[in-house]
Amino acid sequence: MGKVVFNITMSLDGFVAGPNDGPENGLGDGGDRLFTWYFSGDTEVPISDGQMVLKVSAQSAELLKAAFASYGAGVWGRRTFDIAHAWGGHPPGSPAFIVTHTVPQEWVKEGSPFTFVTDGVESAIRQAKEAAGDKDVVIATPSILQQALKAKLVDEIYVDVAPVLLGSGVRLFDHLETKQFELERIHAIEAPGVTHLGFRVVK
């Protein structure tokens, strides 16, 4: 059985998107600065079924390729799904399980990479783990991470820290309330334009 892992890029002050994010302004105001490192290197890393090709440093490419190879399924929230415009039908982790209250019927069809889960995060992660088999389930949505952490379902957290300060926007760890979590460091790797941090969640 694989692990449940989280992976996202974050500003130094803890934001994963700028203010005013939405379907027409995906990363919010100034949020595109988080991903400068995605396109400033010389090593190609295809993602989303090859629909997008990142160009990162050799150090970052090694980590990204290993991570994407380990993913067997992904879990996202409906808001991220909408902001990403369903990734054009090519999510960066497939099959993709989308936690939602309402199902977008246009994506309920044969061959769809999406499964819509209306009974919560725990159900979505359980279904994703069954689909992933021995591979990992990746989470890449702040709200899903927060809910999964509180439910003690997250095994590892990977945060790519971009050297920018956004000042406001969508915080990564915003709704953990008074719960406290212990982490063990897996790695801290400096690469051009980004620092890759990895932690194991102590349970």
Ligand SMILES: NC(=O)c1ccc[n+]([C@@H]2O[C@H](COP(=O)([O-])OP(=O)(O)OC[C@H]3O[C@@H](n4cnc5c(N)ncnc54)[C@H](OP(=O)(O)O)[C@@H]3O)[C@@H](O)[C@H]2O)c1
Given for the second form:
Amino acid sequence: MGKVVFNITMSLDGFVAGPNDGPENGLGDGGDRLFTWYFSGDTEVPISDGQMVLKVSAQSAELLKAAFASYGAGVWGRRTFDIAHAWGGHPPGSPAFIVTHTVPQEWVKEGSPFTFVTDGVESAIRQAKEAAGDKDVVIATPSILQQALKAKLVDEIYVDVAPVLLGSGVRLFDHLETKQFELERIHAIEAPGVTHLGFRVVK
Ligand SMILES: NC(=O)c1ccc[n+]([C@@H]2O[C@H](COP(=O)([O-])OP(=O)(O)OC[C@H]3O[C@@H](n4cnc5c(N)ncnc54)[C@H](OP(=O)(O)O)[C@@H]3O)[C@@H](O)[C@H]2O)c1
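Moving on from the form predicted alone, kindly provide the form predicted together with this ligand as a structure.
First the chain shown before, then all remaining chains and molecules of the complex.
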């Protein structure tokens, strides 16, 4: 059985999007700055079935390639699914389990990479683990991370810290109530335009 890992890019002050995010303003006001490192290097990393090509430094490329190779399924929240316009049908981390209250019928069809899960995060992770087999399940949105952490379902947290303070927006570590989580550092890697941090969640 693989692990449940979380991965996201965050500003140093803890935001993964600026304010006013939405389908017409993906990462919110000023939030595109978070992804500068994805497009500033000279090493290509194709993702989403080759529909998108990241251009990162050699250091970041090595990490990204290993991470994407380890993913057997992904779990996302519905807001990101809508904001990303369903990644044009090519989610990074496929098959993709989308946690939602309402199922978008246009994506319920033969060959769809999406499974819509309406009975919660624990169910989504259980289904994703079955689909992933020996590979890892990647979670990549804040609300899903928060719920999965509280349910003690997250094994590792990888945060790519962008060198910017956004000041406001969507906080990554929100809604965790007063719970405390102990972490063990796996790595801290300096790369051009980004610092890659990895932690194991102590259970
Ligand atoms: N910086 C990065 O690398 C990065 C990566 C990914 C996303 N983002 C950003 O993160 C933001 C979105 O994150 P978010 O935390 O606000 O939203 P999210 O996790 O993408 O989606 C939240 C939505 O998922 C559904 N949902 C969540 N838990 C549920 C449950 N237990 N049962 C049923 N439905 C549930 C609900 O939608 P419904 O009620 O509508 O079904 C909820 O509003 C966006 O700004 C996106 O651009 C940034």
